[in-house]
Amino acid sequence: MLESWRWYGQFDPLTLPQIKQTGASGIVTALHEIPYGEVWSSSAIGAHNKKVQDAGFNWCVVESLPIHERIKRGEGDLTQLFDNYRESMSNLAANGVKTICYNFMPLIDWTRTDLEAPVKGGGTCLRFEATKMAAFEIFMLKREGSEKDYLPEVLPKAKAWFEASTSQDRDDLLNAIMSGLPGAFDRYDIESLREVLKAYDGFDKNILRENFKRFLEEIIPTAEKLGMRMCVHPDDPPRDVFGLPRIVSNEDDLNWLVNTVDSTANGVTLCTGSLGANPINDVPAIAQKVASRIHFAHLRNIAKEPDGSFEEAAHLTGDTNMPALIEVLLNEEKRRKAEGREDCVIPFRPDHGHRLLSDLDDEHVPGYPMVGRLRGLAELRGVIAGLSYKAGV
């Protein structure tokens, strides 16, 4: 498995020389400064890639080449947007970057209610708390019908939190929810979020699936021609958010994906944290079933709670059996090598991480501290080494 590290380029307080000290050899990055839907020029890609290579890394995965919201909504004439996306793919391939991670979550990316939840022993983590999310939707956003999306026991707690909250508490909650959008993007206040949600009136799972199917049919043939691998990131969290449907949340969704456009180029980013937040998901079992389509892996762990809350656990101590999951990936690599596949090595990165030690004083992209991720990488590296030794690799 290829050890990699996410780097946000000009938006990242961490430098490539600092990242070099982690021992990772691959960089997962993107041109976050380019607005969604615009072409990534070959010159811009080349300049970014040169920075990566000059620091001694391989730009192994694009995360991500974003999909414009009009494509997700299926709105208007999309010819130019699809053409732009294909041109960006071609420019990436020409610069030797051939794996693209992307997501099909409408409007907003990963969603948390707390960026600094305390963890046992010290440090902090990202957290999704059902009580706070319900308070946000019902009492701050005032989304009609939102109370139906939460368990009955959550509702009085949400009301109590809202009534006791200060304006700073509510500002912090909004900031946390908006922090899942990296790079050049639109953040929303309450009024602008209400306004933008109007564009999704009547939007449901079937509509989103049809629009996703169209995207795959438009893009995967180009990926095949260029020798590229597209790998969709699961929904985070794997539940509807703001009444918007999520369609990459469980085994059935992934089966739909790989069968809708049956191509090796149409694959999955196996995010153990995103899938692991869904109580119905057995993540190692899902990985086994879609193993041949896993082109990239985010390895992190989640501790779930009965009311739908969850928080980022240490990489080896959450609800997902990480050694079992890694064993699936190592076996898949072995199978691909026996077949002579060029993509026999699966890149992975330690995803998210607790904020520990010097992280507590250092600036970082939310969810991406240095020490916490380095701890995760070291733990994962140990599991991989042990399983590889056991298998005689």
Contents of the next structure:
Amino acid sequence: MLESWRWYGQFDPLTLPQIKQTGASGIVTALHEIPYGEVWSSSAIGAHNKKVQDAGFNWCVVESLPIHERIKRGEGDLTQLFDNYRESMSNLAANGVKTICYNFMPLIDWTRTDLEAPVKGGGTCLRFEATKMAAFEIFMLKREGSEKDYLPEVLPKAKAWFEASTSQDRDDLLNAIMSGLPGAFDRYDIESLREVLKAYDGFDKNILRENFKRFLEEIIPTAEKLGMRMCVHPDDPPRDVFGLPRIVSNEDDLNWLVNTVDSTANGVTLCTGSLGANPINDVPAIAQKVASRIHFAHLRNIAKEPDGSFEEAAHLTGDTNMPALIEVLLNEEKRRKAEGREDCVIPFRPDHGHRLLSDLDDEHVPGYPMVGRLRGLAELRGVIAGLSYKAGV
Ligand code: DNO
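Having seen the form predicted alone, please provide the structure of the form predicted in complex with ligand DNO.
Whole complex next, starting from this chain.
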């Protein structure tokens, strides 16, 4: 497996020489400064790639080449947007970058309610608390019908949280919920969120699937031609958020994906943390089912709670059996190697990490501290080395 590390380019307080000390050899990055829907020019890609290469790395995965919301909504004439997307793909391929991670979550990306939840033993982690999310939706956003999305026992707690909250608490909650949006674009306050949600009135899972199908049909043939691998990132969390449907949340969704356009180029980013937040998901079993389409892995762990809350555990603790999962990936690599496939090494990155030690004083992108991720990488590296040794690889 190829050890990689996410770097946010000019938005990342952590530098490439610092990342070098982790021992990872791949960089996962994107041109976060380019607005969604615009072409990534070959020269902009080349300049970014040069920085990565000059620091002694290989740009192994683009995360993400974002999809414009109009494509997700299926709104208006999309010809230009699809052309632009294909042009960016072709420019990336020309620069030797051939794996693209993207997501099909409407409007927002990963969602948490706490960026600084305390971890036993010290440090902090990212947390999704059903009570606070319900308080946000029902009492701050005042989204009609939102109480139906929560277990009945959560509702009085949400009310109590809201009534006791200070304006600082509410600001912090809004900030945490918005922190998953990468790059410099599209952060909302309550008013603008309410406004933008109107564009999704009447939107449902079937419509989103239709639009996703169209995207795949438009893009995968180009990926095939260019020898590229597209890998969709699962929904995080794997449940509807703000009443917006999510369609890459479980095994059925992934089956739908791989069967809708049956091509190796139509693949998956196996994000163990995203899938792992839904109690119905057995992540190693799902990985086994879609193994041949896994082109990238995000490895992290989740501890779930009965009311729908969860928090990010250390990489080897939590509810997902990480060694079992890694074994699936190693076996898949072996299978590809036997087939003589060029892409037999699966890149992975330690996804997120606890905020530990000097992370608590350092600036970093939420979820992406240096020490916490380094701990994760070291633990995962140990598991990979042990399993590879046992398997005689
Ligand atoms: C969170 C990330 C996601 C991911 C996008 C891919 O930490 O895994 O933001 O990059 O969903 O498009």
